[in-house]
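Read the single chain below, which is given as structure tokens and is the form predicted alone.
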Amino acid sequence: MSITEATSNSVEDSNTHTKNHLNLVKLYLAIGILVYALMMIAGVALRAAQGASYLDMNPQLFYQIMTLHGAGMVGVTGLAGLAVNWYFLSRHVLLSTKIFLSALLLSLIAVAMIIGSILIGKFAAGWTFLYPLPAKSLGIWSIASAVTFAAGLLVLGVAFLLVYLDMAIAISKKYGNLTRGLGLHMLFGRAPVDTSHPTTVVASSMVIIVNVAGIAVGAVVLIMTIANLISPAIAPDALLMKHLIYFFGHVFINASIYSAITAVYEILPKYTRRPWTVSKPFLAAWFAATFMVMAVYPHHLLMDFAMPPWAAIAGQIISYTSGIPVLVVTAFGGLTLVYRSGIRWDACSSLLVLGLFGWAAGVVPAVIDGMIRVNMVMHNTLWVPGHFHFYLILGMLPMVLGFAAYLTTNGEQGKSNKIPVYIYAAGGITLCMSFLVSGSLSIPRRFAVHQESWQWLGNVGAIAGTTVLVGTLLIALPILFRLPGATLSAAR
């Protein structure tokens, strides 16, 4: 073989490469923008069965509803986060499109296995499944429906996995290991900042070390549950198992919403022609997230009694001061970078920068909830469901619709509208806010009948949910039929 024809083959391996990588993306956003839509509709429902006429609901089927909506949303957040990440990910390292691809088809096993663990066999826990509730149906559903479920997650998880660990080796191999893609070397002076180091691969690196923990996590809890599932005789402690619960999914959740954020660091400088360049401050906020993000969940604990005092304030006091390094670098960041950049603002960039604020303002709701005195009171209320949608509805999920409409645009600024995202907005911070004043008001979460003074606000929320939803079909539904003629490259 010549070498013209070797670098001829080379540079093709590359394109085929690189076009593999961009339609399998393609693919997770198209799952991902329509079971959101799903999940919408769902959530819309169960607002709507809060209110006072708009629809009457069962609330055996309420609560599966609500199991249903839960798993769907996290798990769905979970697939468009590590999509976003994913792709600028691949754009500094080589990354396997065949083992993404087996993360999706694993994925959607399990989707079906919690699908039908609750629309056929209503199964109707919540998506926490908290120790020992799945064994505790009443006769509502079966031990099988209760093991479905939980292998679902189980499967879920490993499908994440597997992606991860193929992060982990691909960053190894070019930088050494993760702490020096986290940066840790020019953090601690070993190394001089080398301002050209990704931040994609310093945030992949904190979002890979958490996650697996958290998966690692997961898999133990959801493998006792099933353990007492099947012989009732193991019965773990109920404290350990709420605690392991909560670890998984919080730190699950908040990595989704952190793989997301690499949108914000690859496309904004775009759009305002500023780089966005690694700091020492910068990597510092990375690296204290590390640790904060895995021990902030206590404040899920805080009304147990049998928690040790000293467990409960740790969590009051990491709950205060986690949003804080990583939001300030990002949030702060990001308003240097658009302040009088002459920024064109169109459905990508008004996303990217709604995100931010969802994101750095969720935090507030959060920090108020992590009070032990305020918790008391407000935590087993909608405040807690307010304060998570603001940073999902707000935070999360524009990150991801902003990146889906940059490849859809083929980068190419201006050419999107940004009106439905004015839509989108106000039906998101209604929403949020009809959460939040019903938890100030002490109305409590999880309860499929709402008194008639409480139901006004399910009318509102309903109706806000609503405004969101169609704001997210005028966003969404341009963008896939756009979709299959994105040509961005993923390329390095």
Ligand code: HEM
The other form holds:
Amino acid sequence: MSITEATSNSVEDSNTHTKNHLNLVKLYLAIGILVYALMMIAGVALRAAQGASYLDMNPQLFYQIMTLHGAGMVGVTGLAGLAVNWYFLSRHVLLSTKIFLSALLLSLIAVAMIIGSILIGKFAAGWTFLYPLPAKSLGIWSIASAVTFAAGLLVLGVAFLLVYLDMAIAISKKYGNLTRGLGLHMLFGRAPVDTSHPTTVVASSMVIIVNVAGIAVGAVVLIMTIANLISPAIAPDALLMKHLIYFFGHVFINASIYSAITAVYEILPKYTRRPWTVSKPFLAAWFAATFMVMAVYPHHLLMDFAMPPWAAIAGQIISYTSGIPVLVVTAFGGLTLVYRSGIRWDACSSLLVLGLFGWAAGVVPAVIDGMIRVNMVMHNTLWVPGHFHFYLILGMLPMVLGFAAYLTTNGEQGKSNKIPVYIYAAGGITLCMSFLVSGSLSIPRRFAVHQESWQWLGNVGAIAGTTVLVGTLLIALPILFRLPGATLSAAR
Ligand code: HEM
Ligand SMILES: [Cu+2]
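Switch from the form predicted alone to the form predicted together with the ligand and print that structure.
Complete assembly follows, chain above in first position.
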């Protein structure tokens, strides 16, 4: 079956979607995939340094590379999620290619500032720039490089806000406002559920609401950080700063995942020839997630004894429940869509289903860490990188790669090679297990030098990480070669 015959409520609206839209998305994807691969090399180097058999890295360089890997991966994940989301949203509403291109250019300026501050300026306080560490370099990096890093993140935030503003205006023009985009009039009003209301518009409205808040808070804390760097007399409260940073960090990375899910909603139905439409449970889940994603960040502060206990307890309870609404609706929706549908398995469909699995399974270690009792023991261990690499390598990134594969199938389902996806998944699971097992053995995170008895896990992780990189290249290179030729009609 060709993709053009597929069922989708997006096709009628596609007059808003031009060749320029597609070309820009291709550019985002090509840059994104390249950055992912480079940052994976950095990740492998970090894990190999912890293993100490294959690589010997001076600790100062380790923390620079760790900061680069963290900031680079989080940044590219945000941009890749944005590109997926923007592509599908532009089929329903009129989005500005000029703004999307400007955002890419701003992001590249931001990337240059961030890389410069780390590789030239030796900034190494971690991508979370936890106050007051950026100002306490013990002479390793200068105030100027810390300011450049923070300003780079600020520029990146501006790029996102520009695109979100454009998306919000476009959704409001067509649907009235963001709450109508989210479908609240159908959830709470008398109106029956309009099944032609696109799932992507619901997800986009949620992402815009939470991530504008997240980035705005990020901007505030970055400006406070810069003010403190320039003038140490301005010394904000450290706990307040931590709240702001983790609100921003948590919301931003979650919003990137929620953005990429639009790929599953829009593409999987083309493979199973069954529609994925909005329903009351779907709308209720996205409505709940809008608040929950913003309310759960205190799970990053469970170790801060200065926090009132009620806040920690609330953080724990909401963490338990926060992922669940959208996850259940999406995982369940995905499974019922695939079950006995005669789906053709190729690189694209396997990646999308892998993404659903990784996202769903990644919740388990996250919820475990969200328990206060467990967190007291586990929080600063490799359990934490274990859970978020799970989400990101096995959940988010497969959705992005699946989307890129979809753009380049040129209407042919079931042809592309699935083996690279297996290689990727096997490497990904092993790498995450190397982190999770380390965590359960209480091996600390963010340590450049590991004790001898821990090192074998670092070596396993380095080999597994290399496998992930090889899998990524095997999946991505054919895509990159075909990307320039991908056409609008084929992509539909
Ligand atoms: C080949 C694949 C990868 C390998 C081998 C790898 C390896 C590592 C290692 C060794 C660390 C430091 C762990 C520690 O001691 O705390 C780390 C941190 C991190 N990684 Fe990865 N990683 C990979 C892919 C990814 C991907 C795909 C993402 C995101 C999309 C990502 C995001 C992060 C983040 C946010 C950190 C935290 C940095 C920090 O603690 O400041 N990684 N990674
Ligand atoms: Cu979080």
